[in-house]
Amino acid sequence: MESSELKRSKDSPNSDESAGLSSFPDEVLERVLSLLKSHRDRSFVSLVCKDWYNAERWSRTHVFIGNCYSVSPEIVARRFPNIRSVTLKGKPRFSDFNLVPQNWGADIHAWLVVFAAKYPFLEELRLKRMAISDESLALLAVAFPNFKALSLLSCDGFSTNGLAAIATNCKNLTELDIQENGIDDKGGSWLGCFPESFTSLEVLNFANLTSDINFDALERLVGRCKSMRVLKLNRSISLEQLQRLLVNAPQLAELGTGSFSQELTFRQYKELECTLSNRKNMHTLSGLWEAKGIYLPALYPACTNLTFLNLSYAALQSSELAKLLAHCPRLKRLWVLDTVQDKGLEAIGLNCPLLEELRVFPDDPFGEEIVHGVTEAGFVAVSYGCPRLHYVLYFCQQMTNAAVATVVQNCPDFTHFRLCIMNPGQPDYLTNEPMDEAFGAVVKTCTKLQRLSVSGLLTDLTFEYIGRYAKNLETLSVAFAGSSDWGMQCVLGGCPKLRKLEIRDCPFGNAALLSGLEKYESMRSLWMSACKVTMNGCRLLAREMPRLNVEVMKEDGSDDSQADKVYVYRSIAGPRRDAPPSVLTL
């Protein structure tokens, strides 16, 4: 749910216009909104007329918020009053490269204390870059009866003393999935908190904890759990270990080892193959850290029906990588790091022909002298053998105009495409020209691009390029490009569609920022950084948008005359009350 959606419904349709048009029996219009698994189509008939507008209302049960600050729980509680699921989405992405402060906000306990009391019948929370504390993991693990499943997604503020009381409070939980997370690592006696008599718990996913965890808790957990599908253990977990779980969960779909380096015995080893042997029904595997080559084979046989293969902690080699994706023909999405190289690439090319998603992660992205990775070459061979591949994300040192062109004319359904070239500004290498055409060759050949991050030496033609032909692009992430204001304000004014616009370390100014005043009430936020923005541009944008909240990020010792992070956002909830000093509202 967008604020727009609650904007546009605060006073309900106006009945005397729409009358007629709802004459359907009240069975008949409950059976339509049931078809309709869309946020946004139900917002559509939500404004047919004011019996389709309440009957939406009554019969929303999940609401989809995209900024926390968009909206405040009180306006959703009075809009929606019989919600079960609600996910919820804090910081901007770029908090995600320390570029947030730690105190910024999006605290989740006073969306908690509303819930509590219009929602007691909650089940569903799932939630990304918002703060949460044990204090409010505690709240919900006794304020919700039915509580039955918890996402946290590069949350933060929270402990495994919280975990423990999510674990103790909530006898109906079916899912706890704890992903990317800055947690407070106690130890892995949070696992056994769960009551002997819990039984109900199909995903457990805590693979990036990162101490021991109580193993006998964790077996005797997952031996209870009959209905386990989805299990993701972290690095501390061994392979005889894995395979004394594996025993204890015959209906596991989704896999996430554990180490993969334990010496085995021949006997063990045998054992974790066979029962891998007879996983026919899975279908996502990641894990594997440290993974050794001579143990990868063990996982052959539960390969045959994989769609998934997360491979992004398992350094591997392009030899291994390749004898493993021999064994994988049903791969649709394939994350790796740049240790298998060039080769590893061919190999993906020549064995998943159905693959649409694929990532590319830097082993090291801070390291000063590069000793491996892959380049242009690799990604072309991709191409060639991956014709359904619609989302790329693509970590390289080097990149050439012709490359990317060639790409995407051998795959032109792209809708995702985030090419990340790693040294800033960096040329095509073999020609010295900027990547413009590069880009351009992307936005004039994948018409159904939605999101585009792009890289490289790039002048103000990328961007003309992109507001030209991007007509369904929704999101555009820009670091160290562009020439000039003019860049940005082709992006503002010639894509319809954009609701993100994501800009660091480029050379735009007010100019640029205040070209946005029709655009930004139809965007979800515009984030801005270490560009030439000044506070007499971001004071002038809030005069004249007083619906935006317009927030400057100021940091020690910094020009008072500059901002230095610019957050824009519309809300209806009016400026935020939450704001640390650093944080200043206009």
The other form holds:
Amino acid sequence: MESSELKRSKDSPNSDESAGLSSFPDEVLERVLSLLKSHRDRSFVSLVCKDWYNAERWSRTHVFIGNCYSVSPEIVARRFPNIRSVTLKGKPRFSDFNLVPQNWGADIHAWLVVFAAKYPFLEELRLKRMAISDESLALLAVAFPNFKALSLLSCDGFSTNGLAAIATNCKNLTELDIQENGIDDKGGSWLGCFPESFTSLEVLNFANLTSDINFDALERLVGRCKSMRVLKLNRSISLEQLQRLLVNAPQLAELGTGSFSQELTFRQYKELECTLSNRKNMHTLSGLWEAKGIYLPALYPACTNLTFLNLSYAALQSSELAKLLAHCPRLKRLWVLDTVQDKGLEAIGLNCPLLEELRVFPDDPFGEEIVHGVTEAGFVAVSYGCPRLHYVLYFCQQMTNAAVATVVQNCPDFTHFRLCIMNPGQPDYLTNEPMDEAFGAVVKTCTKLQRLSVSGLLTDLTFEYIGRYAKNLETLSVAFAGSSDWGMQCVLGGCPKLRKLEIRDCPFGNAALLSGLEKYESMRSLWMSACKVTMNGCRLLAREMPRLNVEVMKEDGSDDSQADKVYVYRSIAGPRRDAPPSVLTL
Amino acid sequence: MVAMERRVNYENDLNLKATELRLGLPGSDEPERQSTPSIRNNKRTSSEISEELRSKSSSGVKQAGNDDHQDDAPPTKAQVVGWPPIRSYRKNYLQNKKNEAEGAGMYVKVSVDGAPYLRKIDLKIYRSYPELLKALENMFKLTIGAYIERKGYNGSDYAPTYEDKDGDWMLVGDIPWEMFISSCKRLRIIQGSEARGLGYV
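I would like to compare: after the form predicted alone, may I see the structure of the form predicted in complex with the partner chain?
Below is the entire complex, every chain and molecule, led by the chain shown above.
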């Protein structure tokens, strides 16, 4: 909508066509452009002409940097003088799965130092897969007097002492969102560091911290922060404590329940039920770490307007899930553990016609002996009941080509299809054939597909299909798949919108790597580990493409000529200077 | 599972089985542990691929030690670094949960005075006394009532008792749940005057 506004202003009869320049004063153009939020739209705007480039850079208040090494903080600060909100992503995604060495980099500190000088009015910082020390958090806490929102996802290097610094010093904090980080949890006293005069907190998420929290401090904090709308508690919070907190927070939109476990008396249960009832504002529910089936019904009245239910840490059985879902008619996003099994998935199909996103996580991913969890039958059952499904993450131990074909036939609108058959290289368990036709069906049917993760036994045919049909694909994750270089060449040659390609344990070598020479500059990054790429191949790539950073991570004791892990990304900042000794920049 | 893999390789490579010292009668082979066919078949398939892969790189498979024999074993799920792709936080959480709940189901016999036969229940699936008692009430169609500290079970003809590790018969509910499930060997629901007599400690 904003772009059409711009178009209109450009074509307006009032503009002085004969001068060849827009006669809008800069202030007006900037004002108009300040309405643009999408950073992609802004990118296009900045390419129109020099005036527009300048107007755009002065009016931009939020910057999104998908790879912290693609640009330097100095360059960012030079171009965008008025930034109030920064989103930064650091390490390659496979660092989540321990494939990246510990001290790899992506340290926020250098950025904070520049921001402290250039953006003293910074309000928001959202980091994903960055390394942050307590020292950095302490700097953050004092350098930005107007600081409002801190969100840390999948980061590491800090402890609860850093959180204490934030709590103590950020007088205007509205959001503290600490999710799934490698945090050194030294105890829950940090929460008591919020001063008694502090009342501005709206979002508090400490669900993934393990220590006991000072409950009195928490209760007082929640009591005085009247605008709190998101509260996600950790496991140490019992049902009784939850009840006490909820009484003081009637307007919560998102609740993480804590353990949801304790032996309650009948009266306590009734009180809880009462407190949870009539929560028309609540649209997101999570937690339930140790939820017991008998207490779940207390939640039912709170579920009427739920759109997102995160049960991915609650080991529910199928019947418990079914009964709960009967009370969630408006559910759009659902995350579950595979303890609910196929029967639970059938219940999803029956109760959630509006479902758009489903994630099924494994409860026992390393268990060897029994086939448990969900199968292809559950996947198919959901697809029949939920035609609007467009995002799926599905961990399973068995799958068939036919089932996947049926699923995408029922749900052709997939934008994100992430299927993880947990045994590497496992074929269709009924026909014993590769899973090529499954993913072929996905890319042929789901024309809007943006993200794909493949698994199971796959030959080059899968990648031929992907190259030929997945014209909107932006992110592809591949593991233990393919037969030869040809597979990767098909993808690199065929997917025009590809931005992120991550590959592990596949037989792709130098020919495949080098076939993407032209392509890598239009992509954010390429990751290849445990493939057949050699140091010479990487050196050639680095030589041919000077605007790419080609980094190789060596394993101890591996062959000198092998490039064990390769990370290639475009950058205008040049090769990085903070790489550890195990990372070679070519 | 790792040990099993190692043994399989002894058989394939060095044929040490003939001279292997084992307990048990000669000719009584410990059956090779076959998981469900689908998993076993697929492991061989994946090992073909992985063999090829690992001949040139060792990064895909975590080596628990410098044991050569492990090199030849197909990578089981637990041995492949970073697979399945689950974030460290979730992985650690699952691992801790598993460690806490180690052990197979704890099936104990349950007898009820006057019932013609006994039942068996798995204590592991309950997480508290109320859950257990409710299950017993449902199973035997009787009312046990509520546990009151120091007084026992009030308001019913039945009282749940259990035999502990020492062979003594104890009242259910006195000790913390975790302690109870590790010391309970069998359950007996007693009735009538005996039950009422337990009201006095």
